[in-house]
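Take a look at this single chain, the form predicted on its own, given in structure tokens.
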Amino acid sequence: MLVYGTMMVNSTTGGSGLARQLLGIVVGIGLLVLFWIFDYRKIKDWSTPLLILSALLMLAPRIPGLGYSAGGAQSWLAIAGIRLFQPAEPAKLVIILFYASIVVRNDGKIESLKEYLKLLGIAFIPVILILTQPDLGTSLVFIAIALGILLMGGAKARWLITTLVLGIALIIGMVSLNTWLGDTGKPVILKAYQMNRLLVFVDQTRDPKGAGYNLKQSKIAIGSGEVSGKGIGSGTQGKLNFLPARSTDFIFSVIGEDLGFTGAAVLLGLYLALLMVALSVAVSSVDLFGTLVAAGIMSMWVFQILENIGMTVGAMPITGIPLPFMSYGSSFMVTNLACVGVLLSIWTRRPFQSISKGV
């Protein structure tokens, strides 16, 4: 998956990103090797303090003379001008492990509404954190985690599916609200583009020359891709550059037209491959906390693959989501590369734990 990755990584940048998306794979190859020989156990004892300084690692790109624009969010950590990281992407796997021991703290059970609304509650902390950037993509990737992890830890179906359904009607009422405060002339709550998102979400032939441009570009790219593809490097839609973010969010739509349906399918296999294996350590880890990591990892990953895939195709909303493995962003690179090397640790001290407790 990562030379999958990189090959088009360099293909969609015309090699120039290609330095950075290497230092990426070096740097997170190097925290997969470090987490992989570190005892995950001991990492929740660490859990607190590694929140504090995420959280104020996340807050630092509002200072001014550390923060760096990009995409309409300020969430990039700079320094003269030179940007470093992505303050929201390494919170993802402490927000996992945080979110991991607080589950188990409480005995692993969620018997009751009352438990199941504080985790939750908790789980908004640095939801809020990342909406003030404002990001609403990252923020929806932490409220996965978030549900991935109650459902492991033991929350009832019937209070997942109801959160879900009252997000959705959040969503509608924020927009309809939205649509109000802006025809009355008071301050919306929503920015323009994040409200053209949600309306060509909906009506995917509005504005085709302006909001729905992307969409629009995106579905012409895969579908002129046929089977086989038009060859790496060779499609119309981005070698012209008329698909915008091809070497981030819309990455999948350069492999539908260079790959065709058969590239396509073949990252869908690794990626099936990637999450069936994350299941399985979150099946078989005999640790509570390894289990409910593992978990939250794989619920990452899926919110992420079906959110990128989706908007490419106008199966979902338009967040500016990455491609896990795929899309270029070495901040993004590194945080997937330390979670591989969680779910090793896990995997790797299996036996061990079998062994002391005479399995």
Contents of the next structure:
Amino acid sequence: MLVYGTMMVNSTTGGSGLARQLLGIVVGIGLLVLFWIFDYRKIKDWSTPLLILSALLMLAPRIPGLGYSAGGAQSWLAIAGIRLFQPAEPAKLVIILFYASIVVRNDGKIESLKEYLKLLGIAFIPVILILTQPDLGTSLVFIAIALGILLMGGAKARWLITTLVLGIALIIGMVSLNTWLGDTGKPVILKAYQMNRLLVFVDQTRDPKGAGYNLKQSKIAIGSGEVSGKGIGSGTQGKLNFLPARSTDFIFSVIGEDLGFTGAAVLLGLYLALLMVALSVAVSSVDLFGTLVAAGIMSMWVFQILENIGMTVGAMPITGIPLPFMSYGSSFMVTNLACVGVLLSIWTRRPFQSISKGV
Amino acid sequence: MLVFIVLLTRLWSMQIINGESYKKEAAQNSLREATTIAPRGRIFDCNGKVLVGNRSTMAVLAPTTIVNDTPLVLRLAKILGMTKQEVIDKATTKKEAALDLRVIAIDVPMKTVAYIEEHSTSFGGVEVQARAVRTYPNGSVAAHVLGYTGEISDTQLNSSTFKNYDPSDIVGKTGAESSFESVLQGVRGRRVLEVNAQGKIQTIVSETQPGSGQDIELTLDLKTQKVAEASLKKAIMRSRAAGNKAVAGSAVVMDVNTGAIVAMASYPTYNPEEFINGISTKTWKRFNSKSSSYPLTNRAIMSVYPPGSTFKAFTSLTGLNYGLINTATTFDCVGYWTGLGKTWGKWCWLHTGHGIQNLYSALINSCDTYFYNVGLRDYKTGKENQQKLARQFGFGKLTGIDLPSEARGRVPDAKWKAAWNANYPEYKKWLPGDSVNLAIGQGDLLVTPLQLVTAYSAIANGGTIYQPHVFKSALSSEGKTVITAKKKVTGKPSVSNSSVQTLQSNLRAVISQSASGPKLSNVGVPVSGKTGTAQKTEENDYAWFAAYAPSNNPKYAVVAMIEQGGGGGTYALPVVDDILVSLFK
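Which structure goes with the form predicted together with the partner chain, now that we have seen the form predicted on its own?
Shown next: the complete complex, the earlier chain at its head.
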């Protein structure tokens, strides 16, 4: 998958993104090994200080001189104009660890609705923090992580479903309120482009030059790839800039165009395998913390994969979420590889009863 | 797991089931087709002199979207010397395909072109292209025969004739440009370009060169054409100076042995140059107003008139051919004819009377009385021989000339009159007076100058109607003749040779023996012909002269006509004289 992704990043950035991506992979593999060796159970005690550090880092880009703005969000930490990394990316792992530890501290019991709501409330703190950046996509990832951990932690499915339904209702409410506020000329909650993205999801022919344009071009790219694609770097949609953010958010569209259904199906297969591995790690963990951490990582991936691919084919609203191991982005790559390290750490320290039974 | 299946299904439907249509959309995104306009074929006279040529010029084009950019529109208007509204009108013309650039101005000076190209950033989307446009080295000469070109109309685009045309194509609208459109029109060159999302051209995917249209040669002789036009105009001016209302006229020269049109003049005229950049509404209105006397009308083929005494040639033939008279038949002209009874008396043009007339003297003197008698005799047979013969000579029907919008004219008969006056029972009956009027080319008879010259050609050549034509040949790109017009016989009037010969010698005598009016001067060859002065209620007389020469071995027939010009011998004859002098000297 790393090879696949690197190949695509190299092609879509015309080679210019290769160095940074490879740096991300090298740093990421370093972290992976580090996390693998390190006993994940010890992180449990470090999760709160990590969270505080992470929160500080996330606020840092707002300090003048430390921030770097890209794609409408002030989400990069930079020193003297040199981009270092996006604090929100490692924050995902930190949140997983922190959140898993909170649930564990709750004795792993989410029996009453009150406990569920309390834990849910905690999950919303970083969500709001990210929303101020503003980075809707990342905040949604956090919600997915929280819901995944809560589910694995024993929360009742119907509570989760209710939460989801309420969440969607909230978004619809916000859009309606926004429209109403917009009509009366009062300040609005959502930015115009965010509104448009949501509305485009409902009516895909809307805003053909803006959000609708992205979706349309993405669908054209994927569709025109047909069975075997146009060949790497030969897709006209990608090559000729019809696709926006083709090395990051819309890299899947490029895969669809250049490598066709074959390439896309292979990638989906790889993801399925990755998620199966994550699931088996979660199931086979020696303790609840490991299970929850693995579940959190898995939820994060599931959400990112489904949302990213979903948005490129028009099955999900467009939000700026990258595709794990494929999209261009070193902070993102480092974080994902670190997550693999954590999973390996849990896997290595799993009980051996199955093996001993076998012997 | 389930969601993965959903995603995979979605991909399957997009890439495998609907892949083809997405592929088309992707091509639409990135491929632009640009066409290069092929030059139209040129038009030459029968001696290879250029009548319509092409020259290369610069055109400024812009996308429709510039109308949203007022500062840009103002900049363009200023540099092109147009008003803001003119630029907007040109940019929003519906004529061209939605994506195509609109022609804002053509014939833009190189200085302006250079300025636009140097300041391309402040003229975003504006393009400069080389175009071939029509040139008319002889100005308005032969404008009616040549016709003009213009952007293809929506109606034309939807017709099967223009099946492969583009909405911005220039096509022949009238005249030869229209008749020979399929030969003159070239094949557009096509370029498929790959553009990026910003519309910037990346590569040329494929290219075909434009194929220019074929050149054609017309039967017109530029020299004779010029003489005909100049002389016609001079005659009209002279007639007007003499107090007539004369405003318009026509002159046609035809090769009596082939039907080839050597000259065809119509006055007033226009300059086809005015149509090059697309005609302005103001000019178009002027061209189609009564006060300008409709200069776009080709009066030689599109207008019909009573032929007056020029028709007496055919009445003579009727009389001789159907045995109503012979060369010895005489009638006494006392100036007032009472053949239909005293109440219905009719004047001869010479109120004092011509005295005893035979056919020979009647033609020379253009004696109305004589022909009234022939008309009355024909009426009494009840066979409408006059009409029969007139139709055989091509009156009342299209000559079939290879120019558009020809008028049919009219040969009145009992059947026609009954239908024409269907609502007025008291006027439905064909009366002896109708036959009598017809005999002197008056009444309800209407002819085009072209019909008359065609009919006189038949008299000259001994009785063959040739289809008149202006097309001589089409040339290959190497200048070789590839298609040549063949002469086409469209009629052989069943008249006896002796009748025709009698008429021929009488028409020769009309010129050589005529006592009244100026004679043809200096032609150098014997000429045969007949004057005509047709009357129309509440208008000045229509002046006619029809002739052919040389009388013994006829080559050309010439007809001149001036609307409300007065006497044919005085005003139309000099035009024919000038033309014949030019043809035979």
